[in-house]
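Next up is one chain by itself, shown in structure tokens, the form predicted alone.
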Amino acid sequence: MERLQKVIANSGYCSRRKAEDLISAGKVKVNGTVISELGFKVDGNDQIMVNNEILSREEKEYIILNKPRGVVTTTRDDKNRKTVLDLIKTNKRLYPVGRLDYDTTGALLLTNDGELTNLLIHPRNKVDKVYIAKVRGFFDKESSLKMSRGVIIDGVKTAKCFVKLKKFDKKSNSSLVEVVIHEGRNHQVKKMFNAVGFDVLKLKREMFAFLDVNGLKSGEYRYLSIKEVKQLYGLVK
């Protein structure tokens, strides 16, 4: 027996938090009866309906995508821009785990496993994201220390993180900087650089947890192995 909101999230229909909202709003039925109790438990024989549609319990899929620039990290876009789901051939209802900006490239995990998604994006689990940023100017040691200790963005101080200058190109007057964070706030890396006086010219997420996009061209993806999925669960449980 499992909690109803967990089963809905695991089906890939929505996040667990959204499932709880749907239950509280009386939008969920179990065997024809409206359920509004968040602690309600179901088993594999129960019929669950969400918004009067029978919930299908899909087989789980886990994909790592090398996100290109100019693609939005949403399931649909009201401006008709290309989304990350347009790059993937599947009949499953997948969702991105966190977001990458429109012009940010690199490692993006997509899945219909709502439970794992919630665990990976929850701040308490401190899942590392590794970025390489190209910034204008020489990224000095003082700026590196400020960023690593935390800076104020949107009125809140960021958590301590790892920051390292990888390379300075005198000809283009630009620096390559590695940043490792475990938060996932809106436009966080760009805002962190802005807070210490640097503009980000390019940004790529090199790794999500231990997953990278080595061997994947821009726009390409691959399915995770069972071992990799178990490793992800091992990070957050």
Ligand code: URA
Given for the second form:
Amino acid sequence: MERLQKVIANSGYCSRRKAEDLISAGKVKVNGTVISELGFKVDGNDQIMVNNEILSREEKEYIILNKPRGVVTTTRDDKNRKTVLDLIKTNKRLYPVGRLDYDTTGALLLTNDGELTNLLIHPRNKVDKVYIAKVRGFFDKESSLKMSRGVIIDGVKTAKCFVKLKKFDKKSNSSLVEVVIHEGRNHQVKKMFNAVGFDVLKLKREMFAFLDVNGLKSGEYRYLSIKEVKQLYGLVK
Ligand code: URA
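One more: the block was the form predicted alone; return the form predicted in complex with uracil.
After this comes the whole thing, all chains and molecules, with the earlier chain placed first.
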């Protein structure tokens, strides 16, 4: 038996807080009866309706994908481009946790667990994302320091972050730079480099939290273990 608000949140319908509001507002029915008590418990056989819609209680799936270049991180694309979901064989309605750009590669988590998704992308939870960027030119110490202290993008300063030059290749005149951020603003890494005068030639997300894509070829994915799912919840609860 589980608390009604937990079951609603776990289904991906909304956050637990929102589920509590819906219950208190009398918007939730269990087996046809309005339940406005927050401690109410249900089991797998109970039919739950929220706002007069039956709640789908499908099994949760958690996937880490090594996203290739040239694929969009949405569930549907109006330009008919290939989406990350086209790469995954499942009958569940999965959705990506956050976004990677069309040309960005690497670690992307997909799940139908709305509660975990909400927690992982909430800025308060500061989940680390590790990126490796290939940038044009020599990435000097001063630019590195500036970036790590925070730069203004779209009028708002970025949080302090970890930045490290890994390698400079004289022949191609490019640098490989590791950046660890916990925010998730639109095109954040590219814009941070632009703010200190560098162009990103390639971008890969090496890790999302503690999850990497080692052993996965581009376009390949694997299911998370129960231990990994618990570890993710442990980070954000
Ligand atoms: N920052 C970017 O600029 N692009 C991404 O895809 C992810 C982070």
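Positions refer to the first chain, counted from 1. Source: prediction; values computed, not measured. Shifts are known only where both forms have a C-alpha. Basically, rigid core = biggest C-alpha set you can superpose within 1.5 Å across the two forms.
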Pick from 152, 173, 56, 25: which one is at the hinge where the rigid parts meet as they turn between the two forms?
56
Please indicate how large the rotation of the smaller rigid part is between the two forms, in whole degrees.
36
With the core held fixed, residue 37 moves its Cα between the two forms by a number of Å equal to 12.5
Stretches of at least 3 common residues between the two forms with C-alpha displacement of 2 Å or more post rigid core fit fall at 1 to 55
